[in-house]
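We begin with a single chain expressed as structure tokens, specifically the form predicted alone.
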Amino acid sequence: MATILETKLLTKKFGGFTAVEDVSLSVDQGEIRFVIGPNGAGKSTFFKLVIGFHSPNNGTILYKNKNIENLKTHERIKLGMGVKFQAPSVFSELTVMENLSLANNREKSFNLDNLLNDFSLENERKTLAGDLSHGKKQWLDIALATLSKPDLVFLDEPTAGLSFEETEKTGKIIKKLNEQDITFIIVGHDMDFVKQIATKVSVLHLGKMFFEGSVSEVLSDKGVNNIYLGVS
């Protein structure tokens, strides 16, 4: 299988504090690969260097074995990257249908009545998205950066606020769109979420690789038990 995003020895500093040291990854095509780790582990800043939020102080990102670590976020979606930010980022203002319709501006896109039914938002068409429930606005933002189609996309906290019939679905979702070739890097902390839908877990310790393997090489790994899931 083909590499579609590695990462070598990235770091990131934030005046004397290192926030990532050396973070080598490797995606491949068609995986749904989770960053997990405790708080101040460093996820967000991985995920906001990899999308072009962060410069990195030293290190190469290569997306289709193309360096992009001097891409600003615009370009590197341009490559076919996707990205939805912990917080839902619809236009309250508009419905659901005008933020769909405003986002589709490739020739290469999901039917829109298709990826409405998927996302369970086909009688909200006309609905304000600052109407939404806070699931179907979490909904329509991945909507969103999923429907041009992209050959990668990064979610960043997608389950966050979610009940737990909400985050199933959502990771029911994710798996009928990387089925269509859409590879998924997904920050997050919820277990129950990661062991339904990942392929591979790479986990983050403050700022450094920590581990990486298999759902259940993580989960039965005592380091990791030891400093994510508070368990000696």
Ligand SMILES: Nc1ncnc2c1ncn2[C@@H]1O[C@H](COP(=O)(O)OP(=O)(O)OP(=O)(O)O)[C@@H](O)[C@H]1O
Contents of the next structure:
Amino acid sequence: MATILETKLLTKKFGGFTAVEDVSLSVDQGEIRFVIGPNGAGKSTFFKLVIGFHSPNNGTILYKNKNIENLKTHERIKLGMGVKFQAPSVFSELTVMENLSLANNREKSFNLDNLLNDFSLENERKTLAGDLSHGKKQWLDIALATLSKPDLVFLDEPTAGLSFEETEKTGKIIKKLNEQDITFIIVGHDMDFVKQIATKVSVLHLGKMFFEGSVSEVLSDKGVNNIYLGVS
Ligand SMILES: Nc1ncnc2c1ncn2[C@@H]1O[C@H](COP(=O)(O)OP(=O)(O)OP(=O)(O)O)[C@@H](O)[C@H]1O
Ligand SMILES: [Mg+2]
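Could you output the structure for the form predicted in complex with the named molecule, given that the previous block was the form predicted alone?
The next block holds the full complex; its first chain is the one shown before.
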């Protein structure tokens, strides 16, 4: 399998504090990779480094074998990256359709009707995003990140605040998009969600890569249980 994203010894400091330290990670095309870890582990900072919101103090980022650490966010997005940040970035005062039209900035794009159906938003085209339920707001946010048929999509906590059923449906939506050649890197806390769709899991702890493996390897690792699940 071809590598789509590779970071080498990526480091980000805020003043004297190192939030991400020497993180090397390699993701194959076609994966649904989860990045998990306790609060403050550096997951969102890592995302922001890869998408270009922060510049690293050290290290390299290769996307499709090309160095991108000096590119601006919009240049990375043009190369085929999509992102959903931890805080929802839908425009509350715009309708669902208006939000989607704004995000449609690449030549490629999914058929809007199909996308709205997949995300159960087909009856809410004219609803203001701010009036959507929390779950549908999250789905709209994921739809915005995937609309332009990116090759690699980052989702930071896509199921935060969702019910069990909504989480399961989110997993099905992501799997379907993954079958259409979208690679995902997802930050998540919900282990049922991880079990449902992850192809591989990377565990960050105190800014460093702590463990990497299959879902079952991660679940059975004592160290991970200690730091992440709080069980010894
Ligand atoms: N802009 C910033 N300035 C200073 N410190 C920051 C900044 N962003 C993050 N940090 C710190 O870096 C560490 C990692 O934060 P980050 O948001 O990456 O963690 P996280 O793994 O995403 O946590 P959570 O699970 O709570 O979302 C934290 O200690 C945080 O306070
Ligand atoms: Mg975070």
